[in-house]
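A single chain comes next, written as C-alpha cells; it is the form predicted alone.
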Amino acid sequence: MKENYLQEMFTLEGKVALVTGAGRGIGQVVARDLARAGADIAIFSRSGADETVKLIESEGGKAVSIIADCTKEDAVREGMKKILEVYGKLDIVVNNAGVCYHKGIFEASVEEFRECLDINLTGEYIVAREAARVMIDLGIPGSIINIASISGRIVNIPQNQAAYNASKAGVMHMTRSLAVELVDHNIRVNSISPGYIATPMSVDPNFVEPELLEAWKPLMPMHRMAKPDELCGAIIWLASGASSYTNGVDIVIDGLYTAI
C-alpha cells in the first residue's frame, strides 16, 4: 500500500477555508479541524473570533479573524478583500452562521422570521455568491458547503421553530441550485444537515428550556446528541479532493433521527 495515501487524498495543505460564525460552537470546532487537515483559515464573525484564532494557532496552523455581517453584501466583499490581502486565495467555504428561535407563528414577530431567513440563507448565499466570484477570479477549482439542518427536511417537536426550518429548507434548495449554475466554474456546492449537536446553543437552559432537553433524548435512536466533531469527517471530505464528484449533495448527520 502507497505511504501517505490517505493523507494525500484528504489533504487541505496549501487551501484556504472560509469559515463563517467560527467565533464558538460547530464553526469553531470546523473551523479548527479544517487546519488540522492543513488549511489556512479565515474567520467571518460579527463579534470577532480571537479565542478560535489563538487556538488554531496553539497547534501550529494559521488563522485570521474578519469582523463581517454575512448578511450585509459590503462587509461580505471587504471581507473577501481581507482574505485575499492576507492569504491571496480562497478554496473553501464553509458556511456555518445561523440563528434559531424556538416559537410557534402567534409568538414569533415577522422581524425575527425575516431575521432567521436573513442570516440563515440570505447571509449563505450572500457569502457563497461572493465566494464564487473570488474563485472564479482567480481560476479555483473551490468548494463551498453550507450548513442545512434535519429541519429543512423534517418538522422538529415539540417546540415550535417554523422560521427556522423554512429557512434552512431554503439553504438546501439553494445549494443544489448554485450546484447546477457553478458546475461549469468547476466549483461545487453542497451541504451537510447536522441533527441535536451538543453546542451551548442546544443544552444550555440558558438557550434551551430543560423541557425540550428532556423531550429530545428519546426521539434519538442513538440516544445522545452528536459532538460537533462528528460534523467535521464529512466537512473535510467535502473540502478536499476526495469528493471531486460529488456535487449538489445533502448529507445527513443526525444518529438516524430522521430515518424513523
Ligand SMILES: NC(=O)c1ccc[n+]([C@@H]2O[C@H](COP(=O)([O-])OP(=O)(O)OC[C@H]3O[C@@H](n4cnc5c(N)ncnc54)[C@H](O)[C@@H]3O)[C@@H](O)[C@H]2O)c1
Second form
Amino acid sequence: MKENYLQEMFTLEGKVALVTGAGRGIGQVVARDLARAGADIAIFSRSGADETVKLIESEGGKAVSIIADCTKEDAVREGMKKILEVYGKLDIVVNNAGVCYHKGIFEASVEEFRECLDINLTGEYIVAREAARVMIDLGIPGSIINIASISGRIVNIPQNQAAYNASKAGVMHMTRSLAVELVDHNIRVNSISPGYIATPMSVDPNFVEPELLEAWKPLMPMHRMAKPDELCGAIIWLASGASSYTNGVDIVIDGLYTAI
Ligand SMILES: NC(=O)c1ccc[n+]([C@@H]2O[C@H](COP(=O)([O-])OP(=O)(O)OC[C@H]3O[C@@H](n4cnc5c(N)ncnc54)[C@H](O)[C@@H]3O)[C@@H](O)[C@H]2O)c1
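For comparison with the form predicted alone, please write out the form predicted together with the ligand.
Expanding to the full complex; the earlier chain stays at the top.
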C-alpha cells in the first residue's frame, strides 16, 4: 500500500466545515466525523450545540457552536461573520438542519406545510447562498453538501408527509441548479439522500409513533435502519478533493429501500 495514499486523498486537514442542526442526530455525528478527518467545525443551531462541541474537543478537534436559525437571513449572515472571526474562512458546508411532520393533507395546516418547506428547503438555500458569498469573496473552492432524502424520490408509506417529501424533492433540484450556477466560482454542490437513519427524528417515540416503526421494518431490504455513521464516508468524500469532478449529483444511501 502506498504510504499516506488514503490520507492525501480524503484528508480535510486545514479545512473549515459548517454543519447546520448538529446539536444531535445525523448532524452531530457528521460534525464529529468531519473533525476526525481533520476539519475545524462550526455549527449553526437554534439552541446551541455544546454537547457536540465537547464531543469533538474531547477527541482533540476544534469546534464552535453558533446560535443561528437557518431560516433567518440575518442570523445566518451573522453566523458567517462569526465563522470568519473564529477561523478566517469556510470551505465546506453540510446543510443538515431539517424537520419532518407526519400529517396528511387534511390534518396539516398550511402554516405547518410552509414551515416544513421553510426549514428544509429555504433554510438550505439561505445557508448555501451566504456560504457561497464567503467562499467567492475569499476565492475558496468550496463544497456544499445538502441533506435531501429518499422522500424526495419516493413516497414513504404508511405515513402521510407531503410537505417533507416536497421539500426534499426541492432540495435535490435546488442542488443541481446551484451546482450549475456556482460552477465558475469553483463551488461544488451535491446532495445526499439517506433512507431511514436511526436518530431522534426517526426512532424517538416523542417524534415517531411506535406503530410506524413496526410498519417500516418489512419495507427495509437490509432489515434495519442505518446508523448516522454510515453516511459519513460519502460526506467526507464529497467534502474532500477526492470528489473534485463530482458535481450536482444526489447520492442515495438507503440500504436498497428505493431499489424495490
Ligand atoms: N433520520 C432519518 O431517517 C432521515 C432520513 C433522510 C433524511 N434525513 C434528514 O437528515 C437531516 C437530519 O435529520 P436527523 O434525523 O438528524 O433529525 P433530528 O431531528 O435529530 O436533527 C435535526 C436538527 O436540525 C435542527 N434544526 C431544525 N430546524 C432548524 C433551523 N431552522 N435552524 C437550525 N437548526 C434547525 C433541529 O433542532 C435538530 O437538532 C434532516 O435534514 C432530515 O430531513 C433524516
